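In structure tokens, the next block holds one chain alone, the form predicted on its own.
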Amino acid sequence: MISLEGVAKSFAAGPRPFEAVAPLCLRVGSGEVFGIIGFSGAGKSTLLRLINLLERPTAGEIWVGGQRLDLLDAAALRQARRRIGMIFQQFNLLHNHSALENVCFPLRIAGLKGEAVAARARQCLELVGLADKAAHYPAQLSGGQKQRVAIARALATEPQVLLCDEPTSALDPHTTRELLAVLRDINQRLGVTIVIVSHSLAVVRALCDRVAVMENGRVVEELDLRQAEPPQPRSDAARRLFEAV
């Protein structure tokens, strides 16, 4: 579903570039929950920008769903992104929006009108346990309920992958659980392809089919998390982020 082809990106920093990814190579099965873990300042999120071109490549190809996103114009990248939905670790709600109102968004940017809109966004709703929250704002709602409510709206267009960039950070313990029983709901029964970038090895370990470790923007190692027993990690990056659970 997803392959990055040598993708790197540098930022201008001072006299010489910044390389916040380096050249790296990464692949994601169909249906696959990949997960992306490191330390702070890794690289992650910079990696997960990249794959729907939040951020642009200095280098490398990217393809998802058999597309080449970094050679598309404008208007077919934005196509193109109807089918990646992507959710925040600060939520990014509209506060003056109802929930319902917040799943519609992206549906009307999309073109679509009338009742299949509405429709459509109650079906979200309810597919991530908020039916019965559809009239609340999200001054209304806990963290979990706003995360879900994003969830909702990130699934509104019916995307193939649903990238999460830290979306547990500002949830407590039991709170981020319920959070990644949804997701793992969601995976299961569309078969959506989960990318999730996280600092927490609990996250990964609960979610998880496999997990790139990433240290000073380079993927380290890849584990495979299906395994019955836990995964031995060869890296230094890895082994400490296993020490530090």
Ligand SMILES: Nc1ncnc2c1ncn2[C@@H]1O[C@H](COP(=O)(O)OP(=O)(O)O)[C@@H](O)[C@H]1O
Contents of the next structure:
Amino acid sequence: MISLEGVAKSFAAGPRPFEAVAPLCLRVGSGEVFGIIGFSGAGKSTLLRLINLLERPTAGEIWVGGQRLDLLDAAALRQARRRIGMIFQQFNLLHNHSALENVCFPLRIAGLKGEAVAARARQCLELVGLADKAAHYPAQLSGGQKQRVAIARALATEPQVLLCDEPTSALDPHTTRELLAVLRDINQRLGVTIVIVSHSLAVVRALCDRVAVMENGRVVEELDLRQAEPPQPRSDAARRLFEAV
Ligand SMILES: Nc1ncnc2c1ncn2[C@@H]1O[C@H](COP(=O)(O)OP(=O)(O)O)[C@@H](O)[C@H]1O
Ligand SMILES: [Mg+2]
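Previous: the form predicted on its own; requested now: the form predicted together with the ligand:
Now the complete complex, all chains and molecules, led by this one.
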């Protein structure tokens, strides 16, 4: 579903460009839940944002659903991005719009009109268990509810892929567990491929099939979490992350 081939990202910074993501290859299968874990500044968000071209790669090829994204023009990229939803740590909801209107937003941008917009938006709110909160404004919702609205909005255009950047980092442990259950449900019921960035091993363990450990812009290790026995990290970064729990 996702294939990054020799992808790298440098930022202009003073005399020498800063390499936030060193050339790497990464593949995520259809229906997989893939984690990206690492300490702050490791390059996790940059790597995630490369997948939907929010960051433009300075090298390599980005493939999603069999389509090479880094060669598309702006219009084709907008179209392709409908197949890739994204949620963020700070929810990024429109504050002066109700939950329902927030979910309607991407549908209108996609050109959907009339009754179909609200109908599909309601369906998405139902999917995340918030049908009864459609008329509420973000300020009237808890953190967990806001993130569920953001998930509903991200799913509105029926994406094949959902990118999640630290989606539970602003939530308490109980709400985090609830939100992880929503994500698991979406993966299992809709078959949506999920890539989730986190600095929490507990989050990654609870949700992911596989995880890439990042340090200094590099994937230093990939671990398979589907095994019965606990994973044996080899890299220093992974060991320190595992000890930090
Ligand atoms: N737009 C940018 N311009 C310059 N440097 C950036 C930019 N975005 C990220 N970086 C740098 O790239 C590195 C990785 O950042 P990021 O991907 O946000 O890490 P993480 O999500 O793992 O905390 C950091 O050193 C950060 O300062
Ligand atoms: Mg980040």
